[in-house]
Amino acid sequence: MARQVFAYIIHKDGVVDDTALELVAAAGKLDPDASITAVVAGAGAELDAVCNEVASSFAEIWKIDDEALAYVNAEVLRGMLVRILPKGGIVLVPHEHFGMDLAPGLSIKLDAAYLPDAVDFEGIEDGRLKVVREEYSGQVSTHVLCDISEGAVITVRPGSFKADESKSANGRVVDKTAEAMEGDLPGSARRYLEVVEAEIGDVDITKSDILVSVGRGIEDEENLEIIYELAEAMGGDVSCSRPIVDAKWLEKSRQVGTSGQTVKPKVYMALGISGTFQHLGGIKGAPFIVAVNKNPKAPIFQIADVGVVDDMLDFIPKLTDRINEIKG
């Protein structure tokens, strides 16, 4: 019998989240036989493109279709879900903000195993599955057995599988909606108020086609003009990580990560960053990933394209003068 992989799907204003195609590749890694069904909440028009997008990639989709999840609570939605999720499935949920909080709770309710931030999946054996998950800012690769003959809600690290694109699913939509609110609904001590947009500054670093994201192996402030001017070079934008934001060093509008801008460029060079999950979350699209660091370990050089161990400050110059000699 084919085991049940569920696969939780992130969306906003109808455009469905990179992270979607990625758990149809993390459910593959975890079982090849596995049945993979996509769940689907929200409410009207926009749920309905979400459903239709998704049915390129999944052989089922559950929806689940009120006002009540117009903008899902994962305090409600947890209920609901509970009702519909059979005992002993396995639940991926993107490890990002809303998935943090819908997924602890949830392996709760479904008595099942949690597992969070999961990057990769290594078999199962004698129902236990090998997770590899990272520890230390990536510094450490740690395996975990995970009992999920019971069922599990894992979530899954963004950016650590490729994306499945093969599209060729042709899905079929089942509406969940009455199964998942039979009765009463779940109360919730939450109320949703508003969605405030981050402020964008002088550069729209979520438009760029290609971004130069600064660390801090950058040391110091008035190194960042090598930064600028290697962009300029490149026809580029500049973007940095999270100490930079913190030294006062750039404004919070070029800060690409989890607690900063979600971007989709081209091409991503990432100068001096060590590549914690929390900078990687903000990068979607799988874009062209140049990595320059002088140290050989860091996580970044795991997900890179090119990968240069050297020191930032001595490479990029001349990375520069070769750029302007090949543009005459």
Contents of the next structure:
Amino acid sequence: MARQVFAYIIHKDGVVDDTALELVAAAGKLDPDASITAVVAGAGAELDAVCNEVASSFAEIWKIDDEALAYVNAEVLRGMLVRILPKGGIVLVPHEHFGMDLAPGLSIKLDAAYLPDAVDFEGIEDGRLKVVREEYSGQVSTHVLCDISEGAVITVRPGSFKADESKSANGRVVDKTAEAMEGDLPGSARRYLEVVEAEIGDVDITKSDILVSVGRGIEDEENLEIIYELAEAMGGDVSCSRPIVDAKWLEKSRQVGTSGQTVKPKVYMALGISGTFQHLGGIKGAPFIVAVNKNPKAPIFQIADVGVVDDMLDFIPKLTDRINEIKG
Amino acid sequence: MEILVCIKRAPDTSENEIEVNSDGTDIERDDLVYSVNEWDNYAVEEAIQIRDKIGGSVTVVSVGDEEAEDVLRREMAMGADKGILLSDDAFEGSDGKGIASILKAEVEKRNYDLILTGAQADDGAGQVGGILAAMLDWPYASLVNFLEVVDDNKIKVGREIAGGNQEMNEIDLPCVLSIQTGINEPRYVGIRGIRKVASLEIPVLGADDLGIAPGSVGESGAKTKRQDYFVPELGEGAEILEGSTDEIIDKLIELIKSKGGIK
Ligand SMILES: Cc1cc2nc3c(=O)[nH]c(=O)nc-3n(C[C@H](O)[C@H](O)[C@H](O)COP(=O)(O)OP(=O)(O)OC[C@H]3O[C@@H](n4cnc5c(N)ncnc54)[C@H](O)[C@@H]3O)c2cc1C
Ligand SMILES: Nc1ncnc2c1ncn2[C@@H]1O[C@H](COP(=O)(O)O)[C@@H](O)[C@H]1O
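Switching conditions: you have the form predicted on its own, so give me the form predicted together with the partner chain.
Expanding to the full complex; the earlier chain stays at the top.
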């Protein structure tokens, strides 16, 4: 029998997340002969829209449709999934804020192996899957062998598998709600209350054409002055990586990344930013990326278009002066 | 409230350039600067703040070798009441489930109300907290960036979700939470603070003390095993500008201008 791979589908307001098609590609890379099933949870008409969309790329869709999932709480969903997922299967979940909430515990409840944040698969040998991961903020990679003989839950890094749009399916939707809801509603020890929307800041960096983005390499709050000056000279706006917001040097609305804003400028200056996937996940639209970093091995240089290996505290003021000089 | 915070000793990635060693079996560990995993520092700070507000105690625990004692002591200098080191040759090579099994053995020996972990550690897994919770059958919430104690039986937490939004939940005690950076501002620990706790004893517990069957954890119990380290061969990467600083700057300005980056 073909290996069973399940892909958990993230969706919001009836729109399927990009990771859905990435998981199709990931499953295909994991095992080209696998039978792939999408698992979709939610409620009502929104969920139907999601199922319809997913049906064009998965042969089979398992849906769990209940009011209790109008906002999907990972604790509740985990209990339901344990009731419907067969032992021994492979479950792929996007490695983002929901997947990180759901997946580790799911592996325990399914008695399966857990493999977090996979970026590539390199084949199966003797029941062991060879997985590529990254460590130390992407500075080095590793091969990890994962014993999948009794099943596995694997989180897959968003953006690391190229969405497979070639496969078209006319998927069959199977309603698993009754089975998932059998007995009590699970996970009642954690109750969803509400979503508090991000505050809107003074500048909307999602609309900026030119972003001068600063990371931990700036070292000190006072040094931010050189960033403001460069932004002013270039006619751009200041954005940043997460540590700058954590330190309260800039407001949250200036943070670029998966837990911040998604920006699509023409030019992105990454200054003292190492280039973790959570940061890069917020940069869309293929801007021209300039990286300034004192570490020649910083992962940002793999994504950037041009790079300068230097101490930004020396380099940036000189760059600013020269721009101002040229502008006259 | 009795709070346990799980902490890991990790190379400080903002201080170090991490490189693969010559045979690819490990990273180059000579001259690495280690400290407590960044996320764990926020978890300890949060625990201390809760204790200072409503009473109770904070215990920090780490699975590691004797060098992990340093980070335990550092977090005690921050204000944790007690440190425990879980250390045994049999623990070496544990995967996330192995680490969680070892921590679970400690949790079951005492009466903790709340367990905090960091959202993720140096290998970026973000797994130990969720696995531990599931093993204990306690509720779990990840990526917590807001925490408020409601009463003896429940707390209110905010979880960080996409786009800077926050998902609020109420969760029953005992529970496990993974803490996200930015939830607080961890206090500074000076050398004097560390000296103050230098003589405090940190108990070391091994597999026998914890009642852990050797073979259930460590390398033999691990379903995931790291095979090697490598530096991936990627595409072309950035064009690194060379020359004198003036030359680099002129070249860079020309490029930025051509892409519409100077208004
Ligand atoms: C669930 C989750 C969500 C996250 N969401 C986000 C997000 O939305 N956005 C985000 O940014 N991060 C996010 N993170 C955090 C992310 O994992 C990294 O911690 C963060 O991106 C690192 O920021 P950084 O590159 O500024 O710092 P570091 O990784 O510390 O890098 C600093 C860089 O500066 C360089 N440097 C140091 N000094 C100098 C100098 N003088 N001159 C030049 N270069 C110098 C160093 O070589 C290094 O490359 C998230 C993490 C998690 C777990
Ligand atoms: N060896 C360890 N000892 C104690 N706690 C750990 C250990 N490894 C991981 N943790 C905890 O689990 C969190 C997440 O780590 P990880 O799942 O390895 O990414 C860390 O922030 C710690 O709180």
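Positions refer to the first chain, counted from 1. Keep in mind that what you see is a predicted model, and the values were worked out from it rather than measured. Rigid core (definition): largest C-alpha set, two forms, superposition within 1.5 Å.
With the core held fixed, Val156 shows a CA shift below 2 Å between these two forms.
Here Lys207 counts as shifted, since its C-alpha moves by at least 2 Å between these two forms after the core is aligned. Relative to the superposed rigid core, the position of the CA of Arg216 differs between these two forms by 2 Å or more.
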